[in-house]
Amino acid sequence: MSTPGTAQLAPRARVVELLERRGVTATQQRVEVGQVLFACPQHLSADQILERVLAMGARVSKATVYNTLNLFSERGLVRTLSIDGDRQFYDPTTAPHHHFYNVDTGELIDIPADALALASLPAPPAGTAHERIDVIIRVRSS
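Structure of this chain only, please, in the form predicted on its own.
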């Protein structure tokens, strides 16, 4: 669920603690990105995050936001959701769950993991194992 505006920010101390628990150095810019991203359950693009960080009065480049998001993803702080191959959203809810994606509005809505039942999974290719299942159900406004 995306929250409009920039008024809501995660407390700085909470963000620093989250980063340090995952072995991420809490630089000023990483903390600022984290304050936006970890404010509430939401799904934001890198551009939306950049816009909100800049609205805080921070000085950060687009490249720094992308690098920070990649680092957060690698360290398990966020889930990266690829939509249609050319759109990515970042989800601070890392517990297993799925999503509805409204193709008309661009909104992503969480679906609890236990609300979706898969009867079976195909065997993974030789030498690999299942890591995570991401189901994105595309819907349209009616």
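All figures in this text were calculated on a predicted structure; none of them were measured in a lab. Numbering follows the first chain given and starts at 1. Heads up, when I say rigid core I mean the largest set of C-alphas that superpose within 1.5 Å between the two forms. What changes on going to the form predicted in complex with a further copy of the same chain:
Superposition of the core reveals a Cα shift of 2 Å or more for residue 124 between these two forms.
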Contents of the next structure:
There are 2 protein chains.
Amino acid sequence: MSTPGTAQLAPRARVVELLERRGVTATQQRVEVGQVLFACPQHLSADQILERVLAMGARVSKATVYNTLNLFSERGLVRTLSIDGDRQFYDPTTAPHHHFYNVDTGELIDIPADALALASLPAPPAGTAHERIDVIIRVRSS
Amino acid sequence: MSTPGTAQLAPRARVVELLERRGVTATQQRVEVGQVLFACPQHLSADQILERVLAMGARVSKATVYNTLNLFSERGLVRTLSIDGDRQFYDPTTAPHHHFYNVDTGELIDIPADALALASLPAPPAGTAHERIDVIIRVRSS
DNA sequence: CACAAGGATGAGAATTGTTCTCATTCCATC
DNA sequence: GATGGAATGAGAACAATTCTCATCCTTGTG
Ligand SMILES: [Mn+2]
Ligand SMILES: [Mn+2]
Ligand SMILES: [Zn+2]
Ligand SMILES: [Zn+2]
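Could the form predicted in complex with a further copy of the same chain be given as well, to go with the form predicted on its own?
Okay, now the whole complex, with that chain kicking things off.
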């Protein structure tokens, strides 16, 4: 039994703490975006985040949602996923992990880092250093 | 000593054969796109392909380049890569392999499938079947 | 507790990669 | 050489994202 229009949200206090730990000023809108984004492990588009923030009764603009997500991404509060050419998804789980992507439904499912062994990693090209590894396992509904 | 404006191209006959093997009618424009795309292992955007086809003196439109790349992609002649939210890259190497992506320069480098061991693959979610695995190793210029 | 000063916000325009429309052109087949 | 269906292309349309810049907040200061 869920109250319509009242999705689960991360508590403001927890969001404020997360932002301040990364040196991000905890403004009204950033906290509201964070309450939606950090509610649970999930993968949301900018549009979905905007919808949900508006649904919780807050007032935010599209520009601020994008500003905020880009800032969160720079500060390591969110991971940006590009799985197709359409839109990006924002992933509150920043620890290393991977994804199943259902090409038919668009669904994204987390794969814990330790559920997938990457052996014999090739050395990065000369003059470069590893930053992060993304594994996307594309699946079809069968 | 390279002749300016005359980049290396795949021979028309080879391209025609590739297309016909996949049941794709070998029209003038499709063959020209193929000559650019199948010239060597590489990763080009639609715009780069258009530029190069025009540079070889052929007449093609943007719409046809996109039509052709989407058709090639459906027929398994090219693999589409989404590495950031900006544009897609088209990869003539359709056999399984992976990529280094230099986030500073935008450079994409192939990693042969056998240079990277993926052990203990998790089972696909119920009701789905593996389609393909993409590993992208993001690196920074250091 | 006013009060700057700089940072954040937002309405809407701009940008850009990609798709769509549909009239025209091409091509395989007869 | 005709012809019917597929392919092409100019340009409009779309959609995700960014930009502009006037207005609004925050935060520290007096
Ligand atoms: Mn971006
Ligand atoms: Mn596409
Ligand atoms: Zn995830
Ligand atoms: Zn490749």
